[in-house]
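To begin, one chain is listed below as structure tokens, in the form predicted on its own.
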Amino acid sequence: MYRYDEFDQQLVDERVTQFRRQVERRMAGELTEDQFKPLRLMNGLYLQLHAYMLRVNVPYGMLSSRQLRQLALIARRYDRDYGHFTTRQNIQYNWVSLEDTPDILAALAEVEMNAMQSSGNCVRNITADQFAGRAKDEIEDPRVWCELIRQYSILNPEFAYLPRKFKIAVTGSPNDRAAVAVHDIGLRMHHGEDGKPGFEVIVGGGQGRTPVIGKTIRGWLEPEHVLGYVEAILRIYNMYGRRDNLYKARIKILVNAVGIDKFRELVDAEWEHLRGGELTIPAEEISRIHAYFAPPEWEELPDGAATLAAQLAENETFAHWHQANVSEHKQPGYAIVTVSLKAPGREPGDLDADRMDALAELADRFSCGELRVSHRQNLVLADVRQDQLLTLWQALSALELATPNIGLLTDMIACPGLDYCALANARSIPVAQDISRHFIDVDKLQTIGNLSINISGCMNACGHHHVGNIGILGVDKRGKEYFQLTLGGASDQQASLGDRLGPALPQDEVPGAIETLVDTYLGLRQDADETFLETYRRVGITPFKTAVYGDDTSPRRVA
């Protein structure tokens, strides 16, 4: 993984010193909250419903075991003993005090981490496929390009105050695990006519109040021109993006307003001024960054398929976990393991300090000292020997981190909701907990198969409800929490937005409605291999709506 050089470290250290002075001035009353707000946001500090929240960058989801141990220390010393992993592959601390934040940033700097630009109207943390560099279907490792964009965009003064926040995702695989189509810019690697890898550039995707699937602005871009073309897009957005209306400030609004053809014309005109200039990435720089992501020295392992098959046959619980949580690795004899942070009744994405330390130890023992954060709020051990899977599973089981549900119904995304967020209309976490307790039977989960449920506490869509196969949106009805369901969303290479099912439901009716939707799907699917999404796209919304509401889809009366 990328390591700071002396310039990186100096920059981060100086930023900590600068922010420490800013916090001191705020606490002394020399800065008002309005004056302090842009300063704290550019350092990842939010003022939420009950306390300050600090969002820490995890660039393209990569963590070393040393860094995870430091995150555990911060959770114990400065928070309430846990952290929350997010859909941007970051970690948030929800209960920090203002006076402690400079010390937290200093602790992060000790392990080459920071919170710069994790909030504010700037280019946020660059995200990528959590299996980057290890997936068998990968064309090229996307982390190289993520790192180049990160270095280019961090504290770039031209893009420090954009009309609105800006998010970029990169995938190096045809099977999109980075949700590139719902980002301001998505970069999807594919082979060109000459067989060389390059990028399809997608622009104007996003969720929130106006969900949009991004549009292709350029079908083919040579990798060495990524920075120049990204800058051209950002310049046009900076010039023409709306600043008079918070709800119409995202680039998706601009793209839709002028049309993708006109937007492409503007970007290409700007690109002509930049093409071939100093933003063209030299081959030696690409090679230098590639070297940081060289794979570990994998062992040449004997074929252990027979032994693994015997272990799976002997232990049904291990077999369930292996089926759900283990993915194919490009190196023979190795596997990719996703550690579920979605145990029944737990808050999705939360991890306490003791388990952070324990996972850091397991990363050292089983996965070359590295972990990944997925955009579905789980953790990944990407280099596990197949002959050690059973031992790893036993260790994870002892930590209650072996829930066999990756890609299944209870592997839910959920935002913090009204338990923490001042913007939320409803609580997301209790709904996720209710559903996970409702669907605790592992055999049924695996019978249902691949199905994503995403939950947001408000229209800002931090829980990505628009692109869940089943989306759940919290709404306020005369001071009461209700939940609106959508069906048919997806964030993969066939990205789509969900369709509204009908009137919002009270919280206690949501698990039953989900079960009705699932049972309807099981009755409609053509065979066991047809997923919920495939069935929905084949038959449409009507049978699902009828199953949940009968013939009455009129709005529910609220007392």
The other form holds:
Amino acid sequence: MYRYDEFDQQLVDERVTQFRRQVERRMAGELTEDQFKPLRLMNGLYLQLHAYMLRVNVPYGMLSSRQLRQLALIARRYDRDYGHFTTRQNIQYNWVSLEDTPDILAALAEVEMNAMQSSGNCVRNITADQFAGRAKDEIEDPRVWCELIRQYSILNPEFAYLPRKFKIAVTGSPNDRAAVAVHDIGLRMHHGEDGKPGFEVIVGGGQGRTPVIGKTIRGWLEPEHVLGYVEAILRIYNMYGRRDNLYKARIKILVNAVGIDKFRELVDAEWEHLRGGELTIPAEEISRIHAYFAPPEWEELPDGAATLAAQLAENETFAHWHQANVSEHKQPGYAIVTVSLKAPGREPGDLDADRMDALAELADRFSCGELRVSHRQNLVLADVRQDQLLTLWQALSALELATPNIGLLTDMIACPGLDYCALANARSIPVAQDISRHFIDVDKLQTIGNLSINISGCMNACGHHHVGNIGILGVDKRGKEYFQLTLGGASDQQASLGDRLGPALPQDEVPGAIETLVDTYLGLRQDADETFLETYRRVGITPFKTAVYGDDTSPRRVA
Amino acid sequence: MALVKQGKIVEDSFQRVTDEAIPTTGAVLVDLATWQAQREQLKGRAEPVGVVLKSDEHPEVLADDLPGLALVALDFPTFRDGRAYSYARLLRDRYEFTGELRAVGDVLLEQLLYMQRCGFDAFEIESDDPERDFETALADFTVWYQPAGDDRASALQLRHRR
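Could the form predicted in complex with the partner chain be shown next, to go alongside the form predicted on its own?
Following is the full complex, with the preceding chain placed first.
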């Protein structure tokens, strides 16, 4: 993975020094909260319902075991012994104090990490496919481009005060695991007409109050021009994006207002000036960054398929886990393991300090000392030898980290919700916990197959409910928490927004409604290979609506 | 409020003129509407003329006039409004404006470095000790990843020079 050199380290150290001085000025009363707010936000520090929250960047989800150990140390020393992995592949600490923050940032800098631009109206953490560099379907490793964009965007003087936040995601595979269509800019690698890999550039996607699937602004872009083209988009957005209304300030609103064709004209006119200029990435720089992501020296392993098949046949629990949590690796004899942070009854994405340390240890033992955070709030060990899967699974089981549910119904995304967040209307975590306790039967989960449930505590949609196969949105009905269901959302290469099922339900009815939806699907599907989403797209919403509400779809009266 | 150029407090030689009659002598700073209404008359003056642009006034409207202008001031109605960073870059890189580019309005100390990198060379700042604060703010960072409107070398350039 990428390693800081003296330039990266110097920059991050200078940022810590600067923020330490700003915090001192705030504590001494030289800065008002109003003046301090933009400064702390640029360093990832939010004021939440009960405490400060610090959001730490995990660039495109990559973590070394050393970094994960430091995250554990920070959780113990400065927080309540745990952290929360987010849909932006970052980690959040929910209970830090203002005066400790400079020390936390210094502790992060020791392990080549930072919290720069993890909030604020600027370019945020660049996100990517969590299987980057290892997926069999990949054209090119997206992390090379993520790192180049990361460097370009950090402290970029022109774009520190954009109309609103700006999220860029990159996938190197045709199968999109990075949800690029719901980002401000999504980059999707594909082969051009002459067979050269390049990017489809998608712009103006997003969730929140106004969910939009991004539109293609350029079908194919030479990778060496990615920074110049991103700059053209950012400049047009910075100059013409709305600034009069916080809720209409994202680039998607601008793209929709002028139309993608006019927006493309504006960007291309700007791009004409920039093309071939100083942002063109020199070939030697691309190779330099590429070298950081060179794969480890894989061993030439004998085909372990027979041994593994025997182990799977012998042990049904291991087989369940293998089916759900192990993905194909491009190198024969290796496998990609996803560690579920969605055990029944636990808060999705949370991990305590002891388990962080234990996972760091397992990464060292089994997976070259590296881990990845996925946007679905799980961790990934990407270089596990097939013949060590059983041993790894046993170790994960002992840590209660072997829940066999990746891609299944209980692998839910959930935002922090009203338990932490000042914006939320409803608590997301208890709903997720209810559902995960309700659907405990592994056989049933595997029978249901791939199904994503995404839960947001309010319409800001941090829990990605719009693109969940089943979306759950917390709403406030006269002071009570209700939940609105949507069906048919997806965030992959065929991204779509969910359709509203019917009136919102009280919390205690949500698991039952999910069960009804699932049973309806099982009754309607053509065969076991037809997923929930495919069935939904084939039959439409009506049978699901009728199953949940009967003929009565009038709004629920609040008792 | 102090005007700082090249790290020093300087006297503002421009008189800011709004609606009232333009004084017959001295350097003046006018708004865009005044400039557009009285362009020929203003161009004929012996002494320097500057134009101040609001954040929704794109500098492209001045592109042809720039050789005759000594000063362009870009207004930050609030520090959150970052349009002028892009305007500054266009003024310098695209329209090749070489006169004074002044940041006015809600200019925070923490933003001076960004402004300077985008091409501003004059700053109206609110501070008890503008020269000290200016120096401190500009010393915050010595490493930059990306090229901008200044002559600081990017980390990329430095890396490949090694």
